[in-house]
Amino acid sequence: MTEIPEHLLERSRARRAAMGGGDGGAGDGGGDASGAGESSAAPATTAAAAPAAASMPAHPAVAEEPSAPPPSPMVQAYNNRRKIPFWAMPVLAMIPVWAYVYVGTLEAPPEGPGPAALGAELYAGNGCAGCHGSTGGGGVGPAFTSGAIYETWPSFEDHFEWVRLGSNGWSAEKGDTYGANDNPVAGGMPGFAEESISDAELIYVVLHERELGGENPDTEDQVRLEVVAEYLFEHPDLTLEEAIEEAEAEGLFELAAEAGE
C-alpha cells in the first residue's frame, strides 16, 4: 500500500473540521488531528468570511434629481401662442398657386405709340408724304434720303423752323434762301400754324423725316433731337423752346450723350 504523506492528512483533517466534521478519523494522533483541525478552523472561517464581506459593498444612497428650471419667457410665449387651425393649412398652401394663376390672367397695359410712330402717322396724314414720298424719296418736293436732309438741315432746330414757317413765312422772316446750302426759296412749301399742329407734334414729324434721311452724321444733334422729342412726348403742352431749356436745365442732353458712349 502507498503511504499517504502526513501533511496531506493534516490538510484533509482541517478541511473536514472546517466543514463541521467532528470525527478525527481512524489512526494514531486522531485527537491531535481533531484539535489541530479545531484550531485551524477559526482562521479558515474568518478568512472565508472576509472576502464575502468585502465582495458585497453597501449601496450608495440614491441622489435626488434636481428639479427642471422654469421655461424662459420666449418658450412660454411659444407654448401659449394661438395655433393655426388644421383646416387653414391647405388654404395657406394654396395661396402661392392662386397668386400665380391670378398674375397669369393679368395683361400688361398696351403701350401707346412713341414719338417716332406718331411722327410717321402725322407725316402721312398732313400731306408730307404726297410731296416728299412715303419713304422720303422725293416727288413734288425734294428728297430726304441718302443724307440729303442733313446736307440741307444740319440742325434739327432750323429744320423745325422751316416746316413751321413754310416758304412764304421763311421768306418773310429769314430771307430768300434756306438751308446750309442756300437753296433759293421757290415757294410751294406750306407752313403749319401752331393752331393746326403743336410743337410736340411737329417735332415728331421732323424726327420721322430725319430718320428717312438715314444716319445722322452729327451724333450730338441726333441725341438732342431724340431727347427733346421724348421730353415733349411727356410734356406735350410745352413749346420747343421751353422743352429745350428744361431738358438742358435737367442735364438730360449730357446724360443721353454719356449713355450713348
The other form holds:
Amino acid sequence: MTEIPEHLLERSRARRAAMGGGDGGAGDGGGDASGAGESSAAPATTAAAAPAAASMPAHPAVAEEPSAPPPSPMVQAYNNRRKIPFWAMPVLAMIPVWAYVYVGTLEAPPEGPGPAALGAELYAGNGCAGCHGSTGGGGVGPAFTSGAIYETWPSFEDHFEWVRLGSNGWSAEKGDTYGANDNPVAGGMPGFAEESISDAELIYVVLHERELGGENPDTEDQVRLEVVAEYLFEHPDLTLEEAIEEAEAEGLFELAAEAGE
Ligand code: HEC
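Could you switch over to the form predicted in complex with ligand HEC, since the one displayed so far is the form predicted on its own?
Full complex below, order starting with the chain above.
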C-alpha cells in the first residue's frame, strides 16, 4: 500500500471541507490518493471558476457580501460628487486676489504725466519760465512765490483769464489795472490765445504757477482748481467754462470738498 504523505491528506481534507463536500477524513488510502491528485490541480480551476464559486452559499467570505447594507443616498452623493483636483486648490485660493487686481485695472489707468507734471512742462515750454523764473521767483515779469500769486489772484479763474489775455488784451477788455491789488497794467506780458494753448493746457500751467506760489490760503479755490484740472485732463476738448459747468452738475466740487474735510 502506498503511503500518502500526511500533509497532502491534510490539504485534501481542507479543500473538501471548503467545497462543502463532507468528509475528507478517515477514508481508505486509495480513495484519498485520487482525491489528493484531483485536489492538487484544483487551485487553477477554482480560481478560474471564481464567479461560480462566489454564488456558493457555503463560502463564508462571499456569503457576507450581499448582506452589507447599501450606503445611504447622502453617502452615495458624497462619493459621486465632482471632486476638485488637489492641484486646483492654489488656483482657487488666488481667485479673490486676482479679482481684486482685475477690478483695479478697470479704473482709468494713469496714462503718463498728470495735470501738475504737464503744467510744469508747459510752463517751461511756453516761455513763462523765461520771464517769471523757472521756480517763479520773477525776472522780466513779476514773481509768484511766497503767496504773491494768491494776493494778486485769489481766484484761479481770474488768473486764467489774465494769462489768456496778456497785458494788451486785459487793458482792452478789462481796464488799466489787474488783480485784487489793482496793479497798474505796465505791459510786456504776451497773451496766450486758444490757438496756441488749449483751455486744458492753460489750466495745468495755472495749477503749476499756483504751486510755485506756495500754499493756497483759500482751500475752496484750491479744491475747485484741482477738480477742474482733473476734469479737463479727462475731457481735454472742453473749454474751462464747460468743464466748470459739468463738474458742478456732477457734484464733483462738493464731493472733493467733503473728501478733503
Ligand atoms: C516776455 C515775457 C513774458 C512771458 C513769456 C510771460 N510773461 Fe507773464 N508777465 C510778464 C510781465 C512783464 C508781466 C507784468 C505785466 C504787466 O504789468 O502788464 C507778467 C505778468 C504775469 C502775471 C501776473 C503776475 C502778478 O502776479 O502780478 C501772471 C500770472 C503771468 N504773467 C503768467 C504768465 C504765464 C502763465 C506765462 C506763460 C504761459 C507767462 N506769464 C509768460 C512777462 C511775461
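Numbering follows the first chain given and starts at 1. Since we're looking at a predicted model, the values are computed, not measured. Whichever C-alpha set is largest while still superposing within 1.5 Å between the two forms counts as the rigid core.
Student: After superposing the rigid core, is the C-alpha displacement of Ala14 2 Å or more between the two forms?
Tutor: Superposed on the core, Ala14 moves its C-alpha 2 Å or more between the two forms.
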